[in-house]
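Take a look at this single chain, the form predicted alone, given in structure tokens.
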Amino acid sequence: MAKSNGNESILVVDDSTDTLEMLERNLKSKGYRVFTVQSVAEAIKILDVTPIDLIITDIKMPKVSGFDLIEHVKENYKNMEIVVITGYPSIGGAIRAVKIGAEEYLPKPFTDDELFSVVQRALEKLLMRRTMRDRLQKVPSAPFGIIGKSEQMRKIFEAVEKAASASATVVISGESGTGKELVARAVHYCSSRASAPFLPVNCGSIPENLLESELFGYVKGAFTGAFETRAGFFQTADGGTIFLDEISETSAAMQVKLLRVLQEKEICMVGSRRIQKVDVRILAATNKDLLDLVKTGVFREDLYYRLNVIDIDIPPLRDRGGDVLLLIGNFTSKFAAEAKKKEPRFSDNALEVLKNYNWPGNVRELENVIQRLVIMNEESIIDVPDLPSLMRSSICRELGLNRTLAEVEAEHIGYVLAGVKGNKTQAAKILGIDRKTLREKLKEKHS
């Protein structure tokens, strides 16, 4: 959850002279600002003039109570937290501060430690609300096209800069779903080649036996079904960029022949001996260390050097703090408008817990669960029960009771994989498995 900056505004409401003051020197002593009044009449005066986060109100006072307060609050003002304080506390008076807007609801007497914790957990709701009240606007244009404010996207964003204005090879590192092809074209496309053609290659999709071919083009004769000359993704990006993915999935010999494209500039279509010349700008991307397999000899020094002139890498989405919010408000309004429908609002509980989840599927899984919420919702608000079931709390779940043999053994090798980045023969040694063995059970487990 975002945390409060400790400057808001907070109006205590108290018929006590001992409690306004105990409240108002603890409450700056953390850096608040802080106004003090004995009536409901004083607190509506204030509220007037001055832009006021948080009021801390009792209950029991003369002529008017801190339950008017609170109608008259929730009837008149956003963006505004209450905490309701009380001496006489009781079940019932809990419930029905609670139902007309308080926030938290604090019983006489109370440490100070209780009081900062309620104060905090109250102003980090609001901030919460009113960041997902921008994000929810219309969201402004985005450096490259690429929605994100936080530091680590701020540092993506200069990256990018730097590398649009250059000519050297890009490595863009990161997880899956972070978003290495978009970062990709926001450098083609900033770049001199922008009139140019892009054309994004996953390395790792197509079969080894026609990588080549793709690649590099091929001569009618060249294999059997080859009826014709056809060029291939170089010659086509002549001039422009092209965007290799998952270059870590490509072989050996493969790899040899990127290296002369890197070194020479060149290349020579499957079935023919004419060396041709191209422009091109190559921008990989992977989400293995490339460095670690250089070390266990899967993947070529050489090319690893000629690749990683530049390098950007790009953070996991549970790195990127209120980027989830930000994310949220962008896709909610995204398909809300081609579902036709009007946009459905999130409850601070859901908010909180779609902060709070770790995505390991990052932007990508966070589009397909705000596209599907969006679709599937009939109600104007997405509360916590909407959300999909691995987000919620769930005994069954914290005990693993829910999922089959297979669920279980899927996610075991994840973490194996996770834990030494995407080396299948390290994983396959630390699960006692062989490498064969090991791409059948991934092959299952994406199936």
Ligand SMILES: Nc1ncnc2c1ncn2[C@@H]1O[C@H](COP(=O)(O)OP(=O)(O)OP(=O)(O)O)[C@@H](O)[C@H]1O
Given for the second form:
Amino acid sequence: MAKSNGNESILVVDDSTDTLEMLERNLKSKGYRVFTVQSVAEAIKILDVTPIDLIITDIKMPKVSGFDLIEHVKENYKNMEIVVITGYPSIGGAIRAVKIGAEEYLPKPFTDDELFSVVQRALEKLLMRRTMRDRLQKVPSAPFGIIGKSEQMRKIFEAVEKAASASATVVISGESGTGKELVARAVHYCSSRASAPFLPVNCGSIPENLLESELFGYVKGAFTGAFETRAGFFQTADGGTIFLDEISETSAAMQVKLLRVLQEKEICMVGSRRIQKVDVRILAATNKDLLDLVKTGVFREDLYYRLNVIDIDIPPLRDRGGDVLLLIGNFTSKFAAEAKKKEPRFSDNALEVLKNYNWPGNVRELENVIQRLVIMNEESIIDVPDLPSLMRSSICRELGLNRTLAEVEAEHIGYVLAGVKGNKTQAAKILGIDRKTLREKLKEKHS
Ligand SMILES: Nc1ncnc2c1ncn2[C@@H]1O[C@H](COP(=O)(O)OP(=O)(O)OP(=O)(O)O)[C@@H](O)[C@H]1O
Ligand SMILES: [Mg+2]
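Just the form predicted alone so far, so send over the form predicted together with the named molecule.
So here's everything in the complex, that chain up top.
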């Protein structure tokens, strides 16, 4: 979780001067900027003119109560946390305060440590929320149309620039959906070849017997059905770039031919012995580890070294930190504009789930999820229940939210009993049930 930097501004509201003095002394000793007032009216005046991060307020005060202050803050200030201080009899009041927007409550009397840990927790939540919002701000311009601000992506941008200014072959590796083709296009369009074609060829989807004629072209009569001479990708892309996608899927025979193109920069059309010089840059992509395939003899070692002059390895999305939120923001705007809809907002909890999901399908999966959410959703806020069930269940497992109500109840009873050192009368009072019900529940727990 984000760490507060210890110099946040805290406004303390309490009608008791003793409490105010005690809080002011303690909080100032930790470096916080502290403002103290004795009424809600004075608090509202301060809020008008001073940026405040956290409010610590009493509930019961003469004239206007702490509840009204909480409501005022929730309506007018988004970026502020509230902690309420409550005396023992008003525990119900604390619950109401939390319901209307207070983040934490501090029952009186409290120790200095309890005060500091509640303040620290509230400020950490605030920082986390602010960081999320900042990251959701769209980047004004994504370099080469590739969105990302993480350190990992900064390195990719540098690699793209270097690769674009060179003419060597490049192998782009990364899991499916990480943006290999996007990076390949960026290398081409930033290079001196930008005005010539960029031709993507999916080596995995063209049948083996057609790949050669697709790549190098064929002459009339080369095989049954070759009624005319046809140029292949290499002739069409002359002066430009060919992107060999899924390079690991090429057969042994094809690998020999590719090696020859890379070494000699020449090709032969199928059915012809005439050698043609070509000026084509090759970029290749793979989602398999080519070196592993070299070791097992599936991929030619000499071709591997010819191809892998420059390598760009794109990290999976789950390792790119804040980029997930940045991508969500960008895709949401894009798909809302396309669908001519008002841009929906994501709840903090939904963002947390999306951020913690491990995205096996990387950016492509995220793009599809956001597109579906924007199209299918009619509400202005997208919340956790709107997310695909797969995501909800994986986060539930992580957070321990897959427990039954009975399990949670039993655990809570256990905590309360421990807190009152086993005193059932006190525990029943806190739990809001009578002693008999508590006894029955304990019996159930142990049966
Ligand atoms: N950083 C990014 N910013 C914006 N869009 C991205 C980014 N990375 C990927 N995309 C988008 O995600 C989708 C998948 O990207 P791309 O096709 O380049 O992935 P790939 O690595 O080639 O996937 P595969 O291995 O499945 O072929 C595309 O629609 C692409 O525009
Ligand atoms: Mg691809």
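Each form is matched to the other, and the largest set of C-alpha atoms that superpose within 1.5 Å is called the rigid core. Numbering follows the first chain given and starts at 1. Remember, it's a predicted structure, so these values are computed and weren't measured experimentally.
Undergrad: So, does Gly239 move by 2 Å or more at the CA between these two forms, with the core held fixed?
TA: The answer is no, as the C-alpha of Gly239 shifts between these two forms by less than 2 Å after core alignment.
Undergrad: Honestly, after the rigid core fit, is Asp113 moving at least 2 Å at Cα between these two forms?
TA: Yes, its C-alpha moves 2 Å or more.
Undergrad: Could you tell me whether the Cα atom of Leu387 shifts by at least 2 Å between these two forms after core superposition?
TA: The answer is no; the displacement is under 2 Å.
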